[in-house]
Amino acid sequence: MDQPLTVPPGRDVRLADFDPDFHEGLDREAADKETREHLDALDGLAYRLFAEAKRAVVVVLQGIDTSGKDGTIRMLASGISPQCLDVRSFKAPSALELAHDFLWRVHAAIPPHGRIGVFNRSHYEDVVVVRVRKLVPKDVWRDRYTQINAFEKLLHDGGLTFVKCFLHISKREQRQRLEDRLKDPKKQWKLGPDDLEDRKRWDDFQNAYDDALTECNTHHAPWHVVPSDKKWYRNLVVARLVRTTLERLDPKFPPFDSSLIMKLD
């Protein structure tokens, strides 16, 4: 049995729809053997992307709490070298931030070209939590569907891919993760007053986020429900979709210029 990543552009996306525990049948030592292979491939075709330095990938990951976005982060750079990735996390706007327009910060952080991006969370803030949290009008969040859309497209023409993906874990994962939290020194400095207020208003993130993957699933910068369940599965569908991209790209070292062999002293 197969559950697809993604939802052709134009129909509804209804996280309902999508197993958060589907793992192909797979067991972990098999989905990390598999990992490590796509990281491999990985740090070559990101390097070949430094050194053309033409085009550059951001990869998007969004989710709710515990959904695994640090871990995922964790799982790329073990396999693509520092000079090649850039990381950004994306939390509650400063003063500054808040001065611009909501995709202000968002602009200063796409790599420059030859880079990897990975953005911890992202100007998706914006229409799931603004709206869930009322603070900003319904017909603020609403416009900024179409201007993430116009957004998206004038980076893609100038040469930015996007690989989003939603880490979609069950309520009851969610519940298992806070749990571990709460019981674990090192991550327990995670966990904040909103963070438990939030999962009182799962039902409330569920639908946002429907609304964003849909009206934001474009050809130009699809999403990816990526079932997050299982870390292993989560790091396994991302190491994936990011080495498709980087083939798909075929990123190429630049011509040798010839003459510089008879330079040699």
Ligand code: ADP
Contents of the next structure:
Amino acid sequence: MDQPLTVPPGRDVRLADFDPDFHEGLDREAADKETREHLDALDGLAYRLFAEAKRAVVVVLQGIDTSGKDGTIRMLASGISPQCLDVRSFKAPSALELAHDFLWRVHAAIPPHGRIGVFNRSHYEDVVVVRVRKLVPKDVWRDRYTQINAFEKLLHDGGLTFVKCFLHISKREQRQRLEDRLKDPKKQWKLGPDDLEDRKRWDDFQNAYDDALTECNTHHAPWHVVPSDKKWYRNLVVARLVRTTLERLDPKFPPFDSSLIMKLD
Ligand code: ADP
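Let me have the form predicted together with adenosine-5'-diphosphate next, following on from the form predicted alone.
Starting with the chain above, the whole complex follows.
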């Protein structure tokens, strides 16, 4: 059994068509083993990207509350050297950020050549949460799809590769995770009133994501819908995607200046 992760650009993305519990028939042990292999390979690939210092990668993590963005970052960071990683979180914008265009803070967070950025939320909040919570008028967020596509093209042409992951969980799985957080003193701090309010607007969020994933699914920066009800399968898919991306980039160590050998006294 297989389930495509991507939809060809130009076609409608409907999250309802994707099974959030899909796991290729794998069990946890097999998935964890494969994830570990991808992470081992990734460490070397990230090191080469760092040494080459000509291109960069940004892994965008989006998803509804509790979809597993933090856990995915922990997984990537468990395999890739911190000097090659640049983790950024996008919260509700500050007064300074709101005094600029919506992409200002995102552009400032783009990693320099050689690094892998991991975005915990991103500019997609500006077409999803702002739409659902009615923080800006419709004609403002609607124009942002085109603005985002142009922004991502600019970065792509400058040597940046996006790996855009939508962590897809079911409404039932979210309930379970919220309940776990409510009961666990080590997780309660993660919950705010907005999380429970946003759950009431589940369908609005799914619709907003359907549109964002459809409108901003481009050849230069495609979206991947990652089945995420099983955390271990989500980890496997993201590790695999990032590894495949870096293998495609095939970063090279800079040429060695052999005259240096003569200079060692
Ligand atoms: P997280 O849920 O990512 O672990 P928080 O609980 O601090 O972290 O939530 C961050 C909040 O900031 C989320 O509710 C998210 O929707 C909100 N947010 C992020 N970007 C924007 C934005 N551009 N406009 C409004 N709200 C935003």
